[in-house]
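Below, in structure tokens: the form predicted alone, a single chain.
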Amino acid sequence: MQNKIALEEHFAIDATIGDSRVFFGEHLWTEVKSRLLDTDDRLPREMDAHGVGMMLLSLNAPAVQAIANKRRAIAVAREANDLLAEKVRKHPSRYAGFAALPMQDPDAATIEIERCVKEFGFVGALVNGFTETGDSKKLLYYDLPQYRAFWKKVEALDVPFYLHPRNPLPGQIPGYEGHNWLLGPNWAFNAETSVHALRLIGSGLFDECPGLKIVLGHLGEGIPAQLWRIDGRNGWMKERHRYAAKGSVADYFRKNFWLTTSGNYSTSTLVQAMAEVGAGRIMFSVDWPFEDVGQACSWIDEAKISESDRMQIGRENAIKLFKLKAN
């Protein structure tokens, strides 16, 4: 399939590139660092070689969300967004941008997303999970009341918000101690992000902002496989979860969430997600530079799904959701 669109693809700036180094040994870091920094030559060549027409770029993780100091977080977010705007200007037919946001300060985050959408034409924001405050017991999740005005601005701007993973802080979850292999994409990323997404749903956010559009990577961070169980728990006892939201988790998930294939190239998982949310809410992604463009593209090109579904997932859904002017 030609002219695929991929939308969880990352770059780095000097202030954030070290955040990615911790996931790789020295034998791999030189390659990954090169991938993160080279969006002018290496990445377009990878796209051309594998039939990718456009990528939506975002800052690496956890980046801004790991900066406890508000002023520093605001400055780094602006620096990253200014650089990304230049990348998009240089390659307008190949790249679009997601804003990095200083969620340490909801007012500043609101100002920054509006700046990026209105001045730079960014197509949304990508935020790397919870935000740190300097106190491991006071992490900021975005269902908290202080973010309601921010969410109303996102809804008014009519742009998607990509909730991207990050690891829990060291020592935060004792069950990981002595089992570092569970961190990152093996398990902790999807576990952390799925809880955050469910918090947003249970808080009643989507009753207040019914037009919000949230994107989750990795084919939904495991949530699609658990939708029935989440809502159906103890059905024989007529027992239900108690939360602020008026509807079921599945109702909001199918109405307000979109999924991408980033870093999860499993056809059986894709088909299961399609069964839960429909092919119209799933979009192709690679997760560059942490995954390989060729592997991702070969998979989606050959996956045993209909050609109509392949076109929707590979291209058409992204054009519709992000209002892209794609070739």
The other form holds:
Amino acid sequence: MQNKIALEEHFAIDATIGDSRVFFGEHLWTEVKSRLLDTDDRLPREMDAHGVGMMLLSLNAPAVQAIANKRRAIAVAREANDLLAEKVRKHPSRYAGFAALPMQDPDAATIEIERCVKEFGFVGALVNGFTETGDSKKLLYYDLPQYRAFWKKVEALDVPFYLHPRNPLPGQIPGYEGHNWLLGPNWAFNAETSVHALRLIGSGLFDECPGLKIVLGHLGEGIPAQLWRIDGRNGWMKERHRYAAKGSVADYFRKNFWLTTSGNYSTSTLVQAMAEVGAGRIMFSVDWPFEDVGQACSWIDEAKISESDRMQIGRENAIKLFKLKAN
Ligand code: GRE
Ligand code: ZN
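Rather than the form predicted alone that you just supplied, could I have the structure of the form predicted together with 2,6-dihydroxybenzoic acid (GRE)?
Shown next: the complete complex, the earlier chain at its head.
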């Protein structure tokens, strides 16, 4: 399939590139680092070689979310967004931008997303999980009350918010101790991100802001496989714990969430996600530079799904959700 659109694709700036270093041994880091810094030559060649027409770019992880100092977080987010705006200006038919946001300061994040959407034409924001505060016992998840005005603004701007993974802090989850291989994309990313997404749902956020559009990568961070069970148990436990939302988890998951295929090229998992949320809510993505464009593309090009599902997932859903002027 030609002119695919991919939307969990990362770049880095000097201030954030070190954050990706920890995931790779020396031999791979040289390659990943050069990929993260090159959006002018290498990435367009990858796109051309594998039939990707457009990519929605975002900063690497955890980047801004790992900066405890508010003023520095605001400055790094602005710097990254200014640089991304330049990349988009340089390649307007190939790239679109997701804003990085200083969630340390909800008012500053609100101002920054508005600046990026209105001044630069960015198509949404991508945020790397919870935000650090300098106190490892106090992590900021976005269901907290201080974010409600921010969410109202996101809803009013009518742009999607991509909730991207990050690792838990060292010692935060005792079960990972001595089993470092479970961290990162192997497991901890999906565990951390799915809990955050479920917190957003359970907090009643989508009753207050029914127009919010949240994007999750990696075919839904494991939630599609658990939807029935979450609601099955939650239904009869309602009186015994606090679940503030009016509807079931599946109601919101099917109405306020979209999923991408980033880094999860399993046809059986895709088909299962399609069965849970519908092909109209799933969008192709690679997770460049941590995954290969060629591998992702040959998978979606050949996956045993219908041609109309492939067109929706490969391109049409993204055009609709992000209002893209795609070729
Ligand atoms: C990511 O998607 O952000 C990511 C990393 C590090 C390793 C793998 C990966 O930040 O997918
Ligand atoms: Zn990613």
